[in-house]
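As structure tokens, one chain now follows by itself in the form predicted alone.
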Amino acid sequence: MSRIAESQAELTMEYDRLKELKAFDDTKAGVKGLVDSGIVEIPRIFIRPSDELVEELTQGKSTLHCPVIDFSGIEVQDHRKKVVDEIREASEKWGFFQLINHGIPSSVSEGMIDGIRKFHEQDAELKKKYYSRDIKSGRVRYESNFDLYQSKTANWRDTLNISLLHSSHIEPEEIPAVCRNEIVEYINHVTKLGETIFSILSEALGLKPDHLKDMECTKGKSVVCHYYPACPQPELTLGAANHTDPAFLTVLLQDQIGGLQVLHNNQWIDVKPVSQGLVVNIGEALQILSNDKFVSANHRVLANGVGPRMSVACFFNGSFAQPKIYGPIKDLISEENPLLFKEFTVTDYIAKFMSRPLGTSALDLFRL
């Protein structure tokens, strides 16, 4: 009997899901704790529904590739226009692209990946003091599956969260010492890069370069540092379920293991790691601001039999500190392009997004 057939048979048996979820949560050791305990079969809470598993078997392999854009020379007008055109096309058709020659030194990126590894692989007792499911508990939290009790299936990953939602400044002492310097340095670099990307996106929408920055889209960041341990049964689970991002923009640093996929033309496309590259994707909030000109694409992360895989997502969420009303940019509205969305505040949008299981968009709640 195949592993998938075995899992289907197991899923027909009665079990106390809530009890298993709580038992996992109470360990405060995350998925890495399961691996360290020597398991050879994954707990049932991580096994995907049987219909999903069967569907995976029927899907073919696509030969398409996520766009890769060279960011060097954007201060030169001719090359900048080329980059603007490429990012416009990628944002309209894919909602995803990879950047090379983006200006973040390899020493900073590699240091960040190494710092995240050190945090997640330190003694479990040292990590536990940061463990919390309460997003209001502090600016630095460690958890496994933010939607553990809402989702149908738990994901095979642990996460260190750094919140810069209400202030871009964080005291270094708040960040775990084992990865403090690396995180501070990376945040400084990715913040500057994010502002540059927003200026290019503004031009891609036919606006002045500072338009999105002036709307405070570059504010309210959160940095999530994911750790995906090697999985003994990777075909039965996911590292991250199919989802979109509620932010305006996400800049993702990933290591070379791979597993990230984007849904394009109803096919899952591998976003293969590019040496020294960064993945950028449009969030739901920017899809609203662009009045559907840009798209926020579904994406997921496969579980791997090798690992650990590490990634760092920087979400640019917009203004949290002072409630600000966002909505489709008026310059983009016309008789040919009528208003498609209601206005929103970031806090309201993210609250609605987070109240749903991962994989459920909030766009429909704001569409007219």
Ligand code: OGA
Second form
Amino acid sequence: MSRIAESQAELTMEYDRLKELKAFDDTKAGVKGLVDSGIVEIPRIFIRPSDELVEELTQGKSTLHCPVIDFSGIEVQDHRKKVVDEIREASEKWGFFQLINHGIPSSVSEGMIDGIRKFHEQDAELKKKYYSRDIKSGRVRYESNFDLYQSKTANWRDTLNISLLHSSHIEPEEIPAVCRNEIVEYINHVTKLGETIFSILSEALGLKPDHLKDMECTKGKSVVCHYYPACPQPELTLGAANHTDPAFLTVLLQDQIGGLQVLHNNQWIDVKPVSQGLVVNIGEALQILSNDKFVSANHRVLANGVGPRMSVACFFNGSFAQPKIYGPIKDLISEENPLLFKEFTVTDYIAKFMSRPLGTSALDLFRL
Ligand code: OGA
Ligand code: NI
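Previous: the form predicted alone; requested now: the form predicted together with ligand OGA:
Expanding to the full complex; the earlier chain stays at the top.
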């Protein structure tokens, strides 16, 4: 085929893809809608490029485990010191860890997972009125693939997004009734836990416990409730593409299905569900504040033949109030640790992240 014919073929494919993306988007029924329609083969907008699929086959298996940290007894000085040390090490080496005995009652976590299931499994017509990809359209949005029109491959998941970016108060009536009480209760608990984790992280950086809170890192949350339907061809797609989180910190509640993986020493490691555990990961913004002491690790979610899988990511994004400027913490900069990043505002950082396909880190845009 001549070069011109080749690029024309590519153009036609691009055109078809856009048409197919639009048709999928217009259903406002997400991936769940596809599964409900009885498909046995996944639409091509979800199929990963062949070089990625081949690379997947050659990946070795690692026997490493993501650290599990017991949070009980952190009020007691000796215990607290041990937890601070464990969290420092995990944040430096992995950027990822699981917490057990974190204080969120299992009834609250289980209720939340159940609420998310109810939202996604309710009548499609009722869900449609929340479907939007316009972040200005309201504080509660349901969508599939926030980066649908930017990414090369669509992900096998749908999402209910609750924005607490501009104010931590949300009128319960704004939240869909099927999961209202569960979400309100979970947000209260995860907010408190987040503050405790930030105090431990501050200490792990050698700072006063309130340092990160005083920088308003605990503000500006979004609660992102994912639903990954069972997939008829799980080896051809992903639940969530390889990415790092742009936030300061993510606290993730996952059910017992599994599929989350973290990239560690260039190998994908399963973040296996731990009974009543929560996954915590360092985001790009905290990597910048810590001047590269803590790392934001790449992670992804495999698609699964069984399911649905549900998870809830609470992103602590930081203050959206202008003109709050963030940058590497001055106390951490010295001759041996020279400044590595420029300053940023959260609004600018998140806008950059949202305008690119999932997996394109904004971190390097701010590296000096
Ligand atoms: C995310 C994320 C993982 C999961 O929302 O950023 O990585 O298990 N989610 O859903
Ligand atoms: Ni993530």
